[in-house]
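Read the single chain below, which is given as structure tokens and is the form predicted on its own.
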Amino acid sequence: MENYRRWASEPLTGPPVVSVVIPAYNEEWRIVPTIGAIASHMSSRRDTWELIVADDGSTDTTCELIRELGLVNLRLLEAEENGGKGSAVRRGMLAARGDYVLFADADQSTPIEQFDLLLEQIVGGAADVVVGSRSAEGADVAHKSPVRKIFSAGLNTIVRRGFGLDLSDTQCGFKLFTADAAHRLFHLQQIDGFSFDLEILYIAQRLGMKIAEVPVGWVDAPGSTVDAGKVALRFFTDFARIRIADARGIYRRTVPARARDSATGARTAA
């Protein structure tokens, strides 16, 4: 509890060693919460760390309940207009200064205490993006919809036989990067939408990335919903824009150098 009093109310004087990134859009009846347990596990561990909520231009009070908090170490980055979860997360991520970098859903269908699995994998440099899967081996997945299973197995074909990722889930809204990978990735991203997450996962790829996936707890959360005709839409448009941007070289363009800031220790785009 003494460490939690002290994340909330004394601000970092440095870079902290991890950061999370929260997207959010119209979570009223939920952020407050899923702050609060994001807030009590991170601050029982050793490391320093921020938390971001990247708000997608919400309409409800979701941004007003997180300022009423008054949390000094987090950061809201409030949007004017929705431009979609994958321009959230981007402008999240990209704000971040922690050397590990977590994206995670707001709905929490993978609880906050498994970012330790993820990050067993990252420290050392084992891997410089670690997905979250609810399909490899030894996942444990609670209340999963029948659309949702549907979607995801065609989905996965799609991405092993198109794309060559050898990955059981692109999608899992739970996922660690290294700062240098987080901040080279997402300056190259161009999808904005629900598919940015494979879209991420095939530049680390073409990159020459070191991709863990491990396995973890899911729980499909009251509220979460998928329209598997608009989402499958979307994919296949997605996917051709994917192709596109690599062919044209996109995912090869020269990245702004990452710098630290003299005075706090900061990273800043050069």
Given for the second form:
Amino acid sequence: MENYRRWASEPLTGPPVVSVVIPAYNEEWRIVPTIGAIASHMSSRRDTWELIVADDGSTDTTCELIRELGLVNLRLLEAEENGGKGSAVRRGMLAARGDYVLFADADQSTPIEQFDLLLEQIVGGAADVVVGSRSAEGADVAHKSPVRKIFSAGLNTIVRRGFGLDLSDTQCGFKLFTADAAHRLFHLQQIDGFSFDLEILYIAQRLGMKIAEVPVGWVDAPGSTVDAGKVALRFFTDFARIRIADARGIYRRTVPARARDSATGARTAA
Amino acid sequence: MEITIAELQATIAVAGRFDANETEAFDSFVSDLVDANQCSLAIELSQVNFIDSTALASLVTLMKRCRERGGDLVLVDPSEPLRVILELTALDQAFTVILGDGNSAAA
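Can I have the other form now, the form predicted together with its partner chain, not the form predicted on its own?
The complete assembly is shown below, putting the previous chain first.
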């Protein structure tokens, strides 16, 4: 508890080693326990870290609840309108200051303890992007609905054949990026909806980034805000948008240089 | 979630992830105890790594039922993630929490 209390009350004096980004849309029922679990685990590690909640125009009390927590190293990025999960994640990732940037869904479907597995794959330059996978051998998936299973299998086929991505799961809301990869990828991102994950990974591949996949534990959280039918329809539109953006050379554009805060003694080695 | 019970102590040990997928089984189990006038319960939480709002609501409901019958619900040795979650939700103020060293949490 001591490490957590220090993190909760003492502002970082420089950029952290790790940033955790949570996109949130009307998550008043789920967000506080998720923040608690993440804060407990990340504070127990020796790396400095920050938490960013990227609100997506919530109309409930999500933002109010987060503000009332009073956690000094939690930044809340509020949005006036609901722009889609992809837009919220983009704002969070581009605001992150850590050397490594994780985005994690607000429902804690993938327990935060799994972060350690992803970090092992990315330190030392072994990967630019590490993807949590619910389908890779060794993944531990519980309570996944039949609709989700069918949807995942179909998407997996499309991803492999249509986009040439050799990944078993593009949609798991648990992905870790180096700061440089996150900066470049999320500047090039065009898709604001749920298929932004696929686009990000497609761009990463097109740019020759190293992508690693790690099997993770995952528990379907009841009360998901995802409407599988609507999402499936949207995906097909987005597939075409990704292809068109690629053909127009958008993914090969130069992105602005990444502004870094000056490092201080507060940083520790990963 | 795994539930074990030490009958003489009326202690229910919960382990793993305590969330909306598990509360129906938990509620059914503890309802039988309360209906049988076992209304002083201790929930041992040292092996729970995550609790969601649904499970917290379930515990609040159970606490009220116990207190209405003259008993109480005590949370015993919550893991660190649970202690943080109880603190952030301010539910550490509502429950009697016994830490691993046997002391009550400073609510």
